[in-house]
Structures are given as C-alpha cells and as structure tokens.
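Have a look below at one chain only, the form predicted on its own, in structure tokens format.
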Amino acid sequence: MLRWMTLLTDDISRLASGEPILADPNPELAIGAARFSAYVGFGPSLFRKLGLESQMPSGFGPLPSFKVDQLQDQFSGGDVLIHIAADDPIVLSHGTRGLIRDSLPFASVRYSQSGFAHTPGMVPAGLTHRNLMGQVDGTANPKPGSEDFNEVVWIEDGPAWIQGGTQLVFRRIAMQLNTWDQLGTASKEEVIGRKLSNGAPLTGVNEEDAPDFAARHPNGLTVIPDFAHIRRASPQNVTDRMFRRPFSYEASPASDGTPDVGLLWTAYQRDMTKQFIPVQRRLDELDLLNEWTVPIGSAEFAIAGGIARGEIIAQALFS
C-alpha cells in the first residue's frame, strides 16, 4: 500500500501541474493542468483486509440498509477510491489513465463511474449544480474556506493519517425521467419543495427557517408538503449536515429511448453515523422524490488528510 501510494502522490502532483508522469506513454496528451485534482480514500473492506480496524475514524463503517435501495455490486463497495476530476476531458481522460495503469500492480478495477458538472462559467455565480431533472443541487452547503465548512467537513481527532482529512459516502442515484417529465412544473415543485428557477424554498423563508416554518405557522400557511424532499432532507439539529457535491451522469439509452441518466452524488463529513444516516433514513421514511429516484450504487470511503510536497498520501496509515 504504501508503495502504491507513494506512485499515486508522485503522479498526481505531475498531473496536477500540467506535466507527464514518469514514463508516459503519450506525454503529448499533458496539455496543461485544466485544474486537475485527485484524492483517495479507503473503504473498510480494506482495513479489514489488512487488521487496520483500529486505524478507522469515529463513525466510519458500511451503511445500513435502506428500503429505498436496489444496489447492483458493479456500482458499489470497493476497497480503494480515486477521485478524479478536471476541467478538459482529455486531461481527465489522460490522467485517469495514467493513475489505473500505476494501480494495476497493486489492484484490479472495480468499476470506473464518469460524471459531469457545468463547464465553469455557464451558470450564473452563486448557482449550484443543476441536475438532469433541472432541480439546483447542492443550495445550503457549507461555504468552503468557511469556519462553518470545517466544523462540518474536516476531521480534527482520531488516529493520525485521517486528520484533515474526511468520511465520502457516494450514491449511484437513477433518475425516472420519462415519468418526471410528464409532471408539470408546480407539481415538481412540490416534490422538491423548491422553485425549479433558481433554487428557492417555496415558501420563500430563509433557508435554516425553512424547517421549522410549519411549527412557526399552525394555520397552516405554509406550501412546503410533509413529503418534499427539503422538509425531509434539511437538518433537523446542528450535526447532521454535509457538504454535498453532486455530478451528473448519462450512460446509452435503452432501445425505446428511455434515458439512463441521474446522479453521482457525493456527501463529505466528519462522521457518517451523525450525519449522513439520520438525513437519509428520514429520506427513506418519506420523501415522494423516491417515486422518481432509486439509489442503485453506494460505498462509503475515509479520505486521507491533504499532504505538504515531500509527504505520501496516507503514509502514517501504512509506515
């Protein structure tokens, strides 16, 4: 592993400055940076492979099951994740290369998952990600760089290797969007409990309000429904909340056209079991978005702290 990783540390420093790894086989295609990033992280089948148990962070382990779930193995688990993500796709393409073929010595693939975000630019400041059923994903997240971001991402106590770093849980999420896109707009609204415009909780509150609007209310004035996924997603106390950070993705459509699409949702925390499961069991309680979203990958990774030049990815976890 460490060995691994000291390959890995090396190639993606190169790549993220624009430059070939060692012994590129097509050094051409290092076209520049397009701000390439890549980090890794460890699932606990690994620590369990190698009697690191005692290395896992507070909260980290597999998920509970949920009803909402149909996960097919070639989406799920795995033992290492490498996440990578650039502005070029043939920068992407080209490091994705170079950082499987370092790996195969030391691992087979499991799955590779592409997805997609707005080529930056496209979408006016202050606008999150917009999902293929046209919902703004991502509103209320924490501001990183933020004091708000790093109580509720990074990771400060635990054993060595982990601090600085964070608890990824990923969602293969399929969308249904040949039955969404006979609804109409204020019936999608009220699924969601948004404005499809720009993001806007329906009762047009502030965004932390937007839970307690109801209690706020008896006479029931407001038009957010029991069911809407906000009211069942938003933070009902101060430690269950996340950064979320959601691509897109679009696979061949079947032969009647129905489209393969939906998300690769990714949520960052310091510990899963305070915030990512109690949000998701609610979800799993009652959210009609469930009518037209069906989880069907899912794995939980700890992802190492960041590293100074000189320094390997996860070198206190396997020294």
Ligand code: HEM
Given for the second form:
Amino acid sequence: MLRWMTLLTDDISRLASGEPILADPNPELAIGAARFSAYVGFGPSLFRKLGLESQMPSGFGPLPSFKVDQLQDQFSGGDVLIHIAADDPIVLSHGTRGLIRDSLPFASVRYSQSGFAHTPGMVPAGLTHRNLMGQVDGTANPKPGSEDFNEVVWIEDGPAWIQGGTQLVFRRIAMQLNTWDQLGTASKEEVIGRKLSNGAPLTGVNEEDAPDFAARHPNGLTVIPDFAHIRRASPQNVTDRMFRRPFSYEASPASDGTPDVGLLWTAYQRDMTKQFIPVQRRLDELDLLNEWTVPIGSAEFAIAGGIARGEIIAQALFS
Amino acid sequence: MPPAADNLGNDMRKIAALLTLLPLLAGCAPQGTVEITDYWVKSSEMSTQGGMTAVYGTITNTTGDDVVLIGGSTDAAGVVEVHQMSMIGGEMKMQEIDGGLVIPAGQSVTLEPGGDHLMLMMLKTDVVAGGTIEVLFDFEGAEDIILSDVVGKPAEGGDEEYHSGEMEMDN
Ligand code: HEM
Ligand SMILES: [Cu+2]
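Given the form predicted on its own above, what does the protein look like in the form predicted in complex with this ligand?
Full complex below, order starting with the chain above.
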C-alpha cells in the first residue's frame, strides 16, 4: 500500500500543478492544471483485508441498509477510492489515466463513475449550483474555512493517520425526471421546501434566508410542509450535520428516451454514525423527495489528512 | 484545529488543494553542471530477478562542453549499458550506443521508452512499482551522478518487444 501511495502522491502533486507525471506516455496532454485535484479514500473492506480494523476512525464502517435503497453492486463499495476532479475534461481524462496506470500493479478497477457540475463561469461566484431536477443544491452547508466547517468535517482524534482527515459517504442517487417533470412549480417547491427560482426557503426571499419551520399558512398548514426534504433533513441536534458536495451524472438515455441521470451525492463529516446515518434514517421514514429519487449506489471511505511536501498520503496508516 | 482546514477552497478540493500548494522544485541548475531530472525505472512483468528493465529521465548539460553518458552501475543489476532504439531490417531494435550517448553542451537529452535508455540487465532484485533503487550514471567529461531514489513506475511498451526477442543475442 505504501508503494502505491508513494506513486499516487507524486502523481497528484504533479498533475495539480499541470505537469506531466513521471513516465507519462502522453506528456503533451499536460496542458495546464485546470484546478486538477484528487484525494484517496479507504473503504471498510480494505481495513478488513489488511487487518487494520483498529485504525478505522470512530463511527466509520459499512452503512446499514435503508428502505429506499435499491443498490447495485456495480456502483457500490470498493477498497480504495480515488476521487479526481478538474475543470477541463481533457485534463481530467489524462490525469485519470495516469492514476489508474500507476494503480494497476496493486489493484484493479471496480467502477469508475463520472459526474459533473457547472462549467466554470456559468454561475456567478457565491451562487450554489443547480442539480438536474432544477433545484439550487448545496445551500445549507457549513462554509468552507469556517470554524463551523472544521467541526463538522475534520476529524480531530483517533488514530494518527486520520487526524485532519474526514469520512466520506458516497451515494449514487437516480432521479426519475419523467414523473418529476409532471409536477407544477408549486408542488416541486413544496417537495423540497425551497423556491426553484433562487433556492430561497418558502418562508423567505433570498437563498441565504433561514427557513422558518414554524410558519403556517392562514389555513393552519405549515408553509414548509411536514414531508419537505429540508424539514426532514435539517439538523435536529448539534451533531447531525455534514458538508454535502453533490455532482450530477448522466448515462445514456433508454431507447424510449427515459433519462438516466441523478446525483453522485457526497457528504463529508467527522463521524458518519452521528452525522449521515441519523439524517438518512429520518429521510427513510418520511421525505416526499423519495418518490423521485432512488439510491442505486453506496460506499463509504475514510480519507487521510492533508500532507506536506515529502510526506506520503496515509503514510502513518501503511507504515 | 486540523491543519488541513485552512487550505480548503470554496469547494471540497481539500486534500488535493494542499498538494497544489506544494512549491515547485526549483528547476534551474546553476551554471555549468550536468543534472538528471524526472528519472524513473520501468516496473513491468520483465523487471524481476534475472530479468531486465531500463532507467529513463532527462539529462541536462549546462556546461560549455559536450559530455558523454558511457554507462552506469546499480546494485539492482549485473549489467548496465547505454542503449538506443533504431530501425534494423524494418524492426525497432535496441543496441548499445557506440562510444556512449552524447549530451551536447547547453542541451538536454531525454531517455524515454522507445528511445535512448540506460539498460539494466541480469537484475539481481525485482524492480517493483513504487519502490526505489540507486543508480550511478557514468559520464565522460563530467562527474558521475548517483541517484539514490529512482522510483519504479508501471509502464508498458517501449522496448519490451525486443527484450523478449533478440536481446540476449545482441548483448
Ligand atoms: C437525489 C437526491 C437529493 C436531492 C435532489 C437533494 C436536494 C436537496 C436540495 C435542493 C436541498 C436544499 C438546498 C440545500 O440546502 O442544499 C437539500 C438540502 C439538504 N439535503 Fe438533500 N437532496 C438529496 C439527497 C439527500 C440525502 C441522501 C441527504 C442525507 C441523507 C440529504 C441531506 C440534505 C440536508 C442535510 C440538507 C440541508 C437541510 C437544511 O438544513 O436546510 N439530501 N437537498
Ligand atoms: Cu535496452
């Protein structure tokens, strides 16, 4: 594992600065960094295979199953995750090839799932991206760099290798757009509890307005309905929050035109047992959004803390 | 506070964001030296004990005179030779370069798969991906260079065809 991580560490640092990796057969494709980034995560099955269970961060392990799950093997699990991102598809493809090539002496490819967000410049800075249901997605997130974010995301204790790292829950969630598209705007907004136009809560005007879950219509019904996604997902105590970073995916449409789209839904947190799982349990119980969304892939990975020059990713775990 | 936190961009590019902050290794050699950069050794199914492989990299000569790579040595191999690839009878074959590989004054020469390389034969140990070996480059007209951290990189193609064929006869 350490030799593998040695290669990946060097590759990622070169690609992130727009350089070809060592032994790159196509160095001419290193046309720029394009904000290339990649990190490596380790699944519960890897810890088991290597007898490293004692090195798992607290709260980390295989997810329980949920009623909404219709998981497929081809999109789920995995010993090691390499999450690769870049602003340019050619740079991304070339970098991915290099990282896979340098992984082949150690592993084989279980799946590769590609996703996307907006082209840089399409959305003004500060505005949250839209998913393929048309919703502004990612509003109620801790703000990267804030103390709040640090507390939600970065692990502070446990085995040395994971300090400064985090836990990732990855879900591939299919969207049933054909039936979703039959809803009118008002119904779509009630399903989430936010406006489609700008992502403002149904009780507010601007995206960043705090939702008022107590507000009622004159007829007595809550403005943000009891079944609304944000009511069900919003934190019920101080710990059950996470940082969500959704990407969209699109596979080929069926012959009848039914789209095969959804989210590569990711959430980062200190402790998935205290953060993701209780929220997913609530959504499993009640969330009208479940009518149009189906989790078809699922995996969890522990991600080592950041490194300085001369260090190797997860060195302390594999030394 | 975890050290990684401050390096986060406005999205989750965190761990890699740290890597992007790594300062680039200073690229410029002082005047008048011979330097080898971006060096590596091929790790493949051939690079096992008794087998063969090759070392690659970029040799830059900033001295005022030509220098010649005439050979090398390493604990990892019994035989080290400077090879080139050339068309012989319609086939790409490799052979030792007569008199060594010239790196002209002020120029760089890249050793790469399918081109010039420092050939390691009769390997004494396996050359594995992500492992390192120490290699000495023997120059005429300049000091020898010892690289203690030549990393094994998985790679395909290049000289492999020939390796499995007439290698033994020519050498
Ligand atoms: C395809 C599936 C999903 C879609 C389309 C979706 C969409 C949305 C949208 C549009 C919002 C409101 C804007 C925002 O704050 O980001 C939201 C909020 C949220 N979602 Fe989801 N979501 C999905 C799955 C999930 C899952 C699986 C979870 C967790 C188990 C989750 C947890 C949350 C949380 C915690 C919030 C913020 C609630 C608040 O505090 O206001 N979502 N989601
Ligand atoms: Cu050769």
